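Below sits a lone chain in structure tokens, taken as the form predicted alone.
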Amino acid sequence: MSEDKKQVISPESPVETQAQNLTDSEQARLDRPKLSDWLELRLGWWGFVRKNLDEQMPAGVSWWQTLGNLLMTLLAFQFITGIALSMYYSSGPESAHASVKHINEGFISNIPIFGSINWGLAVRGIHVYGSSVLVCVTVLHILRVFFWGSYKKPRELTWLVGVLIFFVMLGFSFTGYLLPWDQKAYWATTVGTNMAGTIPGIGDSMLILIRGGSEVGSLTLTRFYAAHVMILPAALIILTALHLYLVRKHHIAGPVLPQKGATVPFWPNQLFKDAVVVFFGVGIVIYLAAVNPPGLEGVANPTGTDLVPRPEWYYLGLYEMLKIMPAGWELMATLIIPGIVSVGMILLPWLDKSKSRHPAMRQWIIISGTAIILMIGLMTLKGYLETPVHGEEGHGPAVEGQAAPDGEAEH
């Protein structure tokens, strides 16, 4: 074989060539690579996949570590269904309700095996229920990290970015609720945005900034839609990419107490657990969308007074807290208490000075966090049992400062 055939260029040596003994078939493969080889040389995709599949997992890794991949899958479903809905949605106040009604009713087809399927309503149902399941799984994921102390050095920034992602998800829920432009969306957004008006000094300016005017109207719908499909998605993509990078850099924390035993690769055991949880998580969303499709009430009417706005379950705790506050104390429920909880979540890695991840060594943090969780849970249960659902006879929309934001996320 000639000397020039003994030298090939590899990605590892872009300047100097490496001398290798190549057979004719190997040389032919280099001269005329398959598409997979061509892509691998330029993307390194298979090497990236193999690296992640072979990643060594700490002994004792359990089913709780599957929530992250479930969240990523649910987010993918939200983006896909959201893009599909946006192709048929019109954000004008004269056409928003009609476009959602068209989505609900205009895409029915018959399939021999499955029968009649309303594709528009199915996609919207997956989007609506996916947002609730997404918030639920995110809360479980945050609680797991909190109780296991997985936010400790060197994962402080991983926790911080995760908290910001949670806030963005709540923003999706709040902005998405107005988009159908029906009665419950209009009045829930009215009383929800009223909370901004309770902030001393800047309340009125904040209210006008959010609504685009003194009342909920066409500019409110435009601003909420812009935030929902442009601002919040951009923030979520950036934060999620940063979160994944930090997770890959520092790896998962593993059990609170290190367990004996050798590390095992991610494939196949942990990947199997992830697949099972993703299957059931997505299955729950599809089941809910199938058995109880999201409805649509009458078009938004600012003069209507026959509906009591009821927030989505993850806002019910704040709603009830606001209701029980004495007159003049609304600011405690609208700003002070939520602000303290939010700042506490952000600063948690620096507030917890314990060097141990064990809950027994972090007693004041665990007790404080558990108290807040119980308070939110009890307020949520109280709201669920006492607040009329949409459509039940009530005494009209809550007055200013007497209700909380709503959030059936049209994510």
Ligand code: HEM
Second form
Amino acid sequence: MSEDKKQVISPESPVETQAQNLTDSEQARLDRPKLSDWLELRLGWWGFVRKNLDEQMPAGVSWWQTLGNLLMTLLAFQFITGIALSMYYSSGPESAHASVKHINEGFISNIPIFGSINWGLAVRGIHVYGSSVLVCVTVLHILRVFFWGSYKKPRELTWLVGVLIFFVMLGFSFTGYLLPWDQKAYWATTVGTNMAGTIPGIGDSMLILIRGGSEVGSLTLTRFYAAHVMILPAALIILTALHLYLVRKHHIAGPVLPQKGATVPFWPNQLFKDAVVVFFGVGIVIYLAAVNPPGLEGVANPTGTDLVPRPEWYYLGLYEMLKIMPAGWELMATLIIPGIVSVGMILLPWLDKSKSRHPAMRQWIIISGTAIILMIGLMTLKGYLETPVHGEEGHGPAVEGQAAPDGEAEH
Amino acid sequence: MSDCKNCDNCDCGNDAPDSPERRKLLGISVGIINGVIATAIIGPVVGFVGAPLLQKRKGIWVKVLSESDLPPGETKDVKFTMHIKDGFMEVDREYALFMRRSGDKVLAFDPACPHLGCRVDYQSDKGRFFCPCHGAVFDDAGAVVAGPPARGLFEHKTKIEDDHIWVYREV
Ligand code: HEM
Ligand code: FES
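Requested next: the structure of the form predicted in complex with the ligand (the form predicted alone having been shown above).
And the full complex, kicking off with our chain again.
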């Protein structure tokens, strides 16, 4: 009973202030409430925190369910590094390349014991590898949900919003890739936007709308920059909030076959697993950024012949598909196949009519899904093995001597 | 008709503050007002962002090479500069062309691959154009030999005047 009395004005029950027989310290706390009590009364934050910590997980929830939290953390990393980069980045064709070069080279300081540290390159490295790991983890997260059948009623919209988040993420990488305005940026964008131009009927207009003109130029760069730092982040924040709301509303789906055992609260077991996974996920990003910091090729040059075309690794599958399409069939690779896969992803909860979430009960979905995943995986691998690794800093001797478009100052 | 109590001047009925008719009318009005407000913001933004669609490409004749610099049988990678508007900037942008004589005409191939726009390169020992992106190959006359493009290299109009070769280029 004395236990009870001590908790009278704990954050969990801050309003029970009418209790009698308060000890001196309790009375003092009542007279001069701590900041946490003060906030609790106005925000009710403690209830919110407790609700999330006590969220009941079905038995059998495991490491696979930690990916969502890793995604949240990596997203926070992208936003923080992105905001920092945008303070030094300049989105004009005459200045973009030079400003990224400055980020790469202009912020080195000597710290005792640690030696020389390149702050700009570190932040850019985290942003670049963060985006790759983010896409990787997103794919794992999607695969987990796919094989567990967690997209079934009532979680159809959670899945749908997740797919939209994935598209937004691909949009982030596509637009971000252009920003350094180097050779690979320029040509990847030329090819990527031309793909939109192949759409029958509206292709030409789409191309002009995306590029802001008929050629990739200054208006393309500002459009992509606006998308990268305004439109897509806004869309991502809204979609992520919706996704999390739905996840909390419907709770975690648990293993395919309900397992025996009581539900377990999120805190402490699952939260610990989350922390471990986030630690290693972030570790991988930092490690990659440290051992292989992102380079910068020569400035974008529409007339230079030194290009080594190479999109971001997760577009390599698409890139390979473009290569193997026979003459005149490029619409298959630019629109039809990616379109079918995208629409299939969106409609998955409605295509899969089986009541059971067990993979054996929805063989067609599992088989066709696995086939598609394997195809994409194989094409990506093929692309990875066949395309030369693109050059580092100042790649290609040809670039140095050539006139840069728009009188780039640096070269 | 219990609303009558609240209503001094009217003869009680449809214009009572929350009669169904009144609710419907006000609902429609709010809808119309919101529509106007939405148009006020969407209209200008769509017009502004979509403006590049209305821009007309204009073509001009550019002097790129003196006649004697293009011997028969040779394919030349020619660079020339054009003063263009790129967004708010006016810049001298460099363009490239592959030029070759064919009879008494001059062919001017655009270096952008007709597949998805990478820059093709000419290898004189093989007499072929190669695209580094998805493996397209074109012959001397610009026709597809291998790879995914559905058509040959784009050609620009040319003319010979004042001992110079001129190219008609759209920007
Ligand atoms: C609000 C959030 C973000 C901001 C403000 C931001 C900002 C920037 C800036 C200023 C750059 C140019 C500097 C550079 O190239 O290093 C950049 C590049 C890039 N961003 Fe982001 N970014 C954000 C989120 C993301 C996300 C979520 C992804 C991926 C899923 C992403 C992927 C990329 C990529 C791939 C590049 C090109 C990197 C390179 O080759 O250098 N960004 N971003
Ligand atoms: S762009 Fe030349 S083959 Fe695809």
